[in-house]
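Form predicted alone, single chain, as structure tokens, below.
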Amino acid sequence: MKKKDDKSRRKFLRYTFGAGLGTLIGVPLISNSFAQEGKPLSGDKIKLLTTDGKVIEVDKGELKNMASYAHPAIDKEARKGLPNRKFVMVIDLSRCKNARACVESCQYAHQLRPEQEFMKVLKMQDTEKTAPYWMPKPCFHCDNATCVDVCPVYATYKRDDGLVLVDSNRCIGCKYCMVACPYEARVFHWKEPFRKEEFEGMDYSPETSVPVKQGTVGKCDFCPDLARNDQLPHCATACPEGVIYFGDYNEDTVTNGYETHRLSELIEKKSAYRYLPHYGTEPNVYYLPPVDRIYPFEETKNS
């Protein structure tokens, strides 16, 4: 990799939702400009897929967390959502090798403790005689969200753009939403938040889910603060394998940062499915089956 003074490399992946997802251009996913100054090398190597299709190995210590809290909405604006949007996620199970970059990036951005995970990566095996595979599992931001129906104080709500968010300023910690969610997508903040001092003085926004408030419930929020600022969710940009696509159902387009597809074509050609559809919740996350895998299944130290 080139040194930091290589100006052809950029620190952030930038996307233009406003101009239409079909015009998205991905830039290289890694470079020395991602390195966190003073952060020691871990000795733990991971493979990354660059935008030109090359697989390279880098140390985890060379990756930079890309947490961004630029201009999130608060109050009424945060409850309404972005106009004319319906956000959707597609997860390609054939690419996932449980690198856990999605989990770690999400934890860092959302002030979560090491044991808390908004994004979980589960080991799945359909039958005893079939091969196991890894399955990233976020909140599904359901159209028929049972968590919204049971909240007695309207802390959990669904926006016009399809996102289901939690307002910690309203949440009383009753946990009704945790019981109602059939996907176990929620986390209770039993302890003081992680890195508390770094978030002191920041105004709370349901779009960032920070600062975290002890005694409340949190969950994956699809990072609407980033969508508002023309960026993909933390999990999507952090994934070294391009597993996670994000986009707009209304525009029929999703991207993982270097590949852009028509959502309808991806669903049809790849036989996409939604997790446990018989619950009738109408999730806004689609899975592409784990066929023609890039990597063979391997147990990891986190499995």
Given for the second form:
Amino acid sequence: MKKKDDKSRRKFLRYTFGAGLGTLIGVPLISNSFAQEGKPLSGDKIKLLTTDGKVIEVDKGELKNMASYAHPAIDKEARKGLPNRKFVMVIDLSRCKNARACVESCQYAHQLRPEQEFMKVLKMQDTEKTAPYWMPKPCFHCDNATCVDVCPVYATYKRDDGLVLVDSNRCIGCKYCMVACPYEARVFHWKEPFRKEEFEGMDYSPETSVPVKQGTVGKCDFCPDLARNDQLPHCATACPEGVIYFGDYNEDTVTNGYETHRLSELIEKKSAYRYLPHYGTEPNVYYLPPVDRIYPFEETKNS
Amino acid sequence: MKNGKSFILWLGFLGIFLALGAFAALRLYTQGSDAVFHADDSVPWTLLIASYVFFVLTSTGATIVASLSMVFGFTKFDPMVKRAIFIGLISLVAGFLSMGLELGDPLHMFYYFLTPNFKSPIWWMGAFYMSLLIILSIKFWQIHKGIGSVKLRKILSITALILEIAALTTLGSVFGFIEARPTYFGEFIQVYFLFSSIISGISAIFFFSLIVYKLKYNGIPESLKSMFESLSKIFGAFIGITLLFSIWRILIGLYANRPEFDALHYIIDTWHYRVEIFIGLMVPFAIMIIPNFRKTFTGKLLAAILVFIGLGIERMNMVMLGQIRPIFPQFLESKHIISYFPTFWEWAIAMFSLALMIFLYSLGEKYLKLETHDISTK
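Let's see the other form, the form predicted together with the partner chain, since the form predicted alone is already up.
The next block holds the full complex; its first chain is the one shown before.
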């Protein structure tokens, strides 16, 4: 059931500028007066919506990624989670066309190197006779998370709000969680952190997973610092097709920024499913099957 | 090794590998993990985990064999007890070295004590092996100094045996608990670890003691021949059991239709898997069951060396078997096998552990009278 503009149930839509732009242009980009120094103009124009409602055209080369961090909790507070919340994600496979905006915005916000992806977009095919489809794959934040069970020092932990986070200040880098996760959702920081100077002086928080610490494990965190401020995760904001819905299981509501649904109705009416349920991990990511697709499957330049 | 000069030269030779390993460790801490490791998220556990498994299972195997005398009262094996415990100790130290260098951030290890997760098999494995290190050190010191009551030694020996079994089966559970990776073979791997640990331990005992006897007495002393003959028979029997497990592991893998077993189909076609089975198990098994070979000095030493090398390769094959095929089904790339071969620096660190073990053994043989026959446990 669509409930467009239902403000009372759409706390997540209060994330202002970034969400609107992200929906329009695909990645959380902010054109600025403020173009990146030394970056050449590409010749490709892109339309943007300004804060005062005007549509302007700018060169792609003038765009600058702006990851925002919304006062994340640190230390003990970051281990508790938000009270009375249980975060959940719904991914509509019929809409994904591998634009990879989710991947790139996530990489930018989480200080990842180009080869590192917390959010992956996989090319899937259920049988040889069925059409392939694109599948965005974040961490599933399982209720019975194997990674939490195997971590010898509780660097990986489950919060009251359902999120599974990694505390890099505690991680010993044994990589057991990476081997144990049935969804291969984890990434090891083998190399020196990317864009190190940009994050210097910033307090580390498991809610933002930055600044990255070499020799430790990282993964998709559902951007709890943004959720703490009623904002959507970077990937959901960035997706130009509205593939990714984020919400609260307890409120039975998910939104992708411009559509809001009851979670229970989506699950029932669109036959939502969770991945590899036989492992008993109880993931908190639901998939809407790749049926009635908006776009036919296409190999993209990103694939 | 009577000659002091050749002993120094020998230590110098080992020093080359120690220096190379130390340099690799320095690289790791100054330049980061990618300067040493294969650095691929699909294969997060590298040769160093295999090296750790190899050394700690050699340790538990050697000390389980020592318990034949100290727990079960087979006095015939008294002469090798002190050496076996020492091999158990230094092998454990070598294993800890490999594990320490595998960890991405060992400086956070104090959280192992501050915030323990009792549900984690790795936590228990660490606890058992660390306790074992302490118990074995006390046991070795008691034998070396000839101190402690018989009763206390017996209690320590039984405690050590329980810890040894607990440690190696918990190590098996570290792999076996991973439901998503069936090529680690669940509970099967724990029993397999028990048997392969014993042959790993005996091969180390044979390797070190036979070389020492050759250098000192130009062969096995007459008084010890009967003990070595019995130990050879035990060695042969357990090589046979390990081989049987390996064959069944292959058959289960080939019989299964699960796509995850593609990794097994792939690995049995590799040269390293053939070395593991044919050179590491079948040939030594043949040597040990044919009396004319088994009774010779060369036969025993050759079997020990082949098992030692074969198990080294087996540990790498085992660790890789669970990782080289992506586990996410329907993902088109998951049908591919990930190629992994250890980097030069990974080899350097594995050799660092081996060189450290041999270095410590050489010092122990020279200064700690490992040939003590009277262990006064009765």
